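First, one chain by itself: the form predicted alone, in structure tokens.
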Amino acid sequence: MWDVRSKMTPAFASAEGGLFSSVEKADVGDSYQTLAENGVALMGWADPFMPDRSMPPVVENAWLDAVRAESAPHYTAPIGNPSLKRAIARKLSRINGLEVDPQRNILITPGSDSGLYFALLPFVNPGDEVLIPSPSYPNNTLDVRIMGGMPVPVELDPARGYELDIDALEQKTTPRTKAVVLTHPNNPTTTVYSRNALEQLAQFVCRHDLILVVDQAFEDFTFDNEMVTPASLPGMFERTVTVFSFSKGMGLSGLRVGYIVCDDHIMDALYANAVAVIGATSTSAQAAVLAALEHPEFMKEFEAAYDRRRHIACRILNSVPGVHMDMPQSGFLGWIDVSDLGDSSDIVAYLVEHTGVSVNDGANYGPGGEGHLRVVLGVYRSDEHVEDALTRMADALRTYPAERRRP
């Protein structure tokens, strides 16, 4: 048989999508959906209240009106709906400390994943090195590899709460270093980086003449710690590209709307290439998220649910000997240290088989992730459903077979 993969770039030639091998990542192939068909509780997909109803009536009505409008089957300009961009500019001023021109500094994207890829694309040449604090969102690494760049993980210290370590970044910096990619708040650790650490990062980026790409998909719900937008720090707007999402905070994952914010000298190049790389975002979906921006009151219910669930998860999982979970600082994720029990990949498979609960293997999140589990606490509308799944997990981890445990 002809080896077509020999014609592919290295990043694609080495990739596995589940057609010829078993792939356990939740966002690859269809094996994850198959688990749901078999009654497994999916607590590894960061989709708020999935699979239950979560869209507020004000957003649903705006969406349905937009679908019925004559414009529904037609393109919006690839750079985005002007009314939506004006609403985003008001939000950026109110929440992020950014004063921007909606027609020069905002680009609407078909979700934040495509936005993250597009944000990196102008800057990563083959052989360029990109620093990535780790554990980290897997696409930070994958996107760089697809572009022919060299992802350079910079492992964060759990003893320091996974806070940024500028000395560690300095040690990994070389003449080939081009950029830093930061997920803030961090996915999977939920860390909300401190103002002091971000100010040090800003000085580091300027000192080495780097680009900073920031994914702020989980910015909407932070607990206990101040949420600082790095692009708002002195000297950083002109060298920072920030990617935002309507999926996590507003629970509108299926609408596939995100946006990029940056200096107009960067944005001009993005505008020029938007239609070739990402195309136009759904016309009706943009109308729906505009309504969500104008009527964000429903997010208070989401925040209260996530706050309850982080306390429930810590109470249940920290009762298990050999298991530790810090109180989540943001969003609706939990980062669980099971390294005293054994291999995290084995534990993930064990939980599916013996508890009917599927979580994420921390090994997929880069150096520092092995020995951990990522659990999505924001799934299902019912707190009781989530608590029941966590209890089943805890019972299984408490009796995890001795022969599988680390010596």
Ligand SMILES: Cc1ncc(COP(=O)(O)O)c(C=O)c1O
Given for the second form:
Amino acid sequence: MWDVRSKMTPAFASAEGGLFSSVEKADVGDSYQTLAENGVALMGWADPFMPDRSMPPVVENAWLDAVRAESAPHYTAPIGNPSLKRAIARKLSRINGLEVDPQRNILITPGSDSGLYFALLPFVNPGDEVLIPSPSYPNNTLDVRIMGGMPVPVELDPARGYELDIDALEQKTTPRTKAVVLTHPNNPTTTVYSRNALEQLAQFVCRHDLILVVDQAFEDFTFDNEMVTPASLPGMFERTVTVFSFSKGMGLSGLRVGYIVCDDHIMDALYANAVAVIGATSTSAQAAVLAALEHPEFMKEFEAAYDRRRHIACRILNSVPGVHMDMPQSGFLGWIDVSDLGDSSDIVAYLVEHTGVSVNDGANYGPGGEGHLRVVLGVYRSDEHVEDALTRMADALRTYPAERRRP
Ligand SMILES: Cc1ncc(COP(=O)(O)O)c(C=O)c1O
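Could the form predicted together with the named molecule be shown next, to go alongside the form predicted alone?
Full assembly next; the chain just shown is listed first.
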């Protein structure tokens, strides 16, 4: 048989997790649908209130109006709705401490995954090393690999709440180090990095003349923690590319809108290649997220639900011997240490089979992830539904069979 993979770049030739993978993945094939049809509680898909309704009427109406307008089937010209960019600039000033020119410093992207890829693309030459505090969002690693770069995980210490460790970053720095990618707040650990740690990171990045790419998809609900935008720290705007999303905080993932914010000199190069690499964003979806930005009150209800659920999850899961969950610092994820019980991949499989609850294996989030489960607490509208799934999970973990347990 013709070996078409031999024609591919090394990253694609060695890629796993596609059609022929034996690993069941929700985003490839029909495993997600099969689980849903079998009544499994899907707590591994980081999408607010999925599969229930999440769109507030004010956004829905704006979207419907935009769909009926003549402009709906056309490209937005210029790329990026100018009113949306102005609203984003106001939000960046109000919330992120960034004063930007809407037409020069903001690029609207079809979701932030493509934004994250595009943010890294100008900087990663084959062989360049990119430091990735770990565990973190798997796409950070994948993106760097696709570009021929070398992802360098820097393991964070759970005993320090997964706070940034500048000494560990220093130890992994070489003459080939080009950039740091930071998911802040972090997915999966929910860590909101402290101002002090981010200031040290900024000094480290400047000292080694690096680029910082920050993914702030989860910036919206940080509970009692201060959310500092690293690009707002002195000297950082010119070397930081920040990626934002409407998917998580606003629960509008299906609209596929995100945005990149950076200095003019970086943006100049991005704009020159934007249409070729990421294409355009839906015209009507941009109108809908503009309404969400102008009327963000609905997010208060989201935050209250996530706050309730993080307390519920800690109460239920921490009652199980050998299981530990720190109070989530942000968002709607839970990060659970099951390392005393057994292998996390095995536990994930066991939970689907015996309790009908699907969660994520921490091993997928890089070094430091094994022995953990990621649970999405923000799914479903009803707290009871989530509480019921967590209780079933806890019961199964409490009676996890001796022969599967870690000796
Ligand atoms: C940390 C993080 N960043 C970015 C994304 C991508 O989100 P979207 O492309 O929907 O904006 C996700 C989605 O799961 C995520 O968890």
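Each form is matched to the other, and the largest set of C-alpha atoms that superpose within 1.5 Å is called the rigid core. Positions refer to the first chain, counted from 1. Computed from a prediction, not measured in an experiment: that's the story for all the values here.
S.K.: Core-aligned, does residue 16 move its Cα 2 Å or more between the two forms?
M.R.: Yes, the C-alpha position differs by at least 2 Å between the two forms.
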